[in-house]
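Just one chain follows, in the form predicted alone, and it is written as structure tokens.
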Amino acid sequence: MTHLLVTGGAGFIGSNFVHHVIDHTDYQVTVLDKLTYAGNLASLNGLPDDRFAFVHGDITDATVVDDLVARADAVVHYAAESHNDNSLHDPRPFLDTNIIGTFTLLEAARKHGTRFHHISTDEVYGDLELDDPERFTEATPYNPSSPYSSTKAGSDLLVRAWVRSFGLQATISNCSNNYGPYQHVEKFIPRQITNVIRGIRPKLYGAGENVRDWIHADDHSSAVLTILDRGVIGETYLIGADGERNNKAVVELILELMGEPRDAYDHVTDRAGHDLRYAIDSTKLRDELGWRPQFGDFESGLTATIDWYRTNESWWAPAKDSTEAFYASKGQ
């Protein structure tokens, strides 16, 4: 492979992947992104013109997609509507992007014989009880609980069907919750960090007992590149870094690392359908492909993330006021 097409590459996880590829390989990268509110061209600043190109377009546009896929050696499909709360308010964009968009890409990849890697989420598996010792594996049945996770589950199944029915050269990865640079301030960790920077008390849904399995975006990127290079066609790989923390512990650690009292936050009404616990077992990825996370310690990854938001206020400030106004209207 010499040329990757990365969909959603101006978004949080996608832009981190693009930077990782440029830094660690000699591949050419083309990004296709619709630039919704979650996409930000500033996340791609500084990339070399001779190895990087950006195309503003929609993955549901078959003409645009076909032309770009025809010129790529592989497609890495990050583009998705991904905010659970937004999916509860208006599910339609999630169906359009996550289902129809994925279908459009799959058809182009099938036509041109292009290698395809599909980025998905652990939320397709539903949630686990807080006291359950089990973790999600590649054999865990799907049990999505929101329009967002349902459409991601649907897109996963489309990829599997195209592999079996048409021989598409595809792999899938389901990852736990990412954190790191370039994440929109509506998301949990950057919202709390930027609140502290602005002198606003962080907000915690309900009692804060909900557990997420956190992974730094750099580690997600290295795992995806590993799967793209060495993954077995037709296989699914779960990506996780053993980063289970409940939301209360995360908020308190952010406050501590930023020099604030650990209890300097407010509880707000829990959100509808808030999944209890996600936890990833990434044994298959580690044993079969030899991948290991760089940030095995959540605290070190969180410290690096706090430092990034402190030094890059010009990146996140334009979206901060409107985001907080939106949450304030909901009492959150």
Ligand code: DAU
Given for the second form:
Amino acid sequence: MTHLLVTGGAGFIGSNFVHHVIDHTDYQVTVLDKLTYAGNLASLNGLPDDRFAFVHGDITDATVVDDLVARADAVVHYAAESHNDNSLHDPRPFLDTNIIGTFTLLEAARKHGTRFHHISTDEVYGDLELDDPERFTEATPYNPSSPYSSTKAGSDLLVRAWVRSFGLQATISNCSNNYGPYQHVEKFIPRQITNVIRGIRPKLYGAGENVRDWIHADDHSSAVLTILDRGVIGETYLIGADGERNNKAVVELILELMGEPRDAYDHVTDRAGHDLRYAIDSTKLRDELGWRPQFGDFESGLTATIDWYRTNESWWAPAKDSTEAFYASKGQ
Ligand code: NAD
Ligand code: DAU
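Now that the form predicted alone has been shown, please provide the structure of the form predicted in complex with this ligand.
Every component of the complex follows; first up is the chain already shown.
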């Protein structure tokens, strides 16, 4: 396998993956990205011209998709509408991109016999109680809560159907919450870091008891490369790094690491249908494929992420005011 087509490669996790692939393999990479509000070409600066190409296009455009899939050895499908809050405000783009876009890619991969890896989320499993001793596994029934997670669940099921019905050479991974560089300021951790930089108090939804299972984006990338390399066709792998923390603890840690009082944040209107807790059991990926996360220490990963946002204000500043205006209109 030498030529990867990476959809959504100008987004947060996709761009981290492209940098990871260029740094750790000799593969060629072509990115297909629509450059929605969430895509940023600057996230792909510095990549070598002889190994990297960018195509501006929509994954729902069958002509563009067919041509690119025909020329790739494998498709790694990150492109999506990814933000739960946006999906509560306007679900339509989530259906178009996450369902129809995935369908369009699957049809091209089927036609050309191309290896396909589908990037998905732990949110397809719904949520857990805070005191539930269980974590999500590959056997957990699907039970998505939001328009975003239900479209991701739908896209996963399409991939499974294309494997079973048409023999598509596909794998799926469902990962927990990522953090790291190049994440849009709409998301929890970068929103709070950039708020503190701007002198705005961080905003915690509700009581802040909701738990997310944090993993560094670079660990997500190494897991995806491992699955591309050694994953069994038709299988699903959960990706997680045992990083459970509640939102209140994360905000307090950000404030402390940025030299502010730990209680200098505001409670704001909660998210509708807010999932309580996600937690991943990644035993299958670790035992069967030998993957291990490298960013074991959340505090040092968060410190590096804070430094990145401090150093790269020109990357995030253009989106900050409009993002905060949108949240303010919803009391968040
Ligand atoms: P993101 O919103 O930062 O990036 C999405 C990218 O997809 C953007 O570059 C955007 O321009 C592009 N895109 C959107 N619609 C498109 C279309 N129709 N055609 C082509 N490109 C389009 O998202 P992210 O956080 O990087 O998430 C990437 C993938 O990883 C998604 O599939 C998401 O469900 C999954 N995921 C995310 C997380 C997380 O914590 N962020 C965790 C697990 C899984
Ligand atoms: O679990 C994987 C998922 O993680 C991915 O599938 C999604 O694409 C990704 O956006 C993320 O979803 P979340 O909804 O968990 O992430 P978000 O960053 O929006 O919020 C994280 C938690 O923080 C959640 O409990 C809501 C809360 N929150 C969020 C924002 C933006 C706040 O308390 N305050 C905020 O300002």
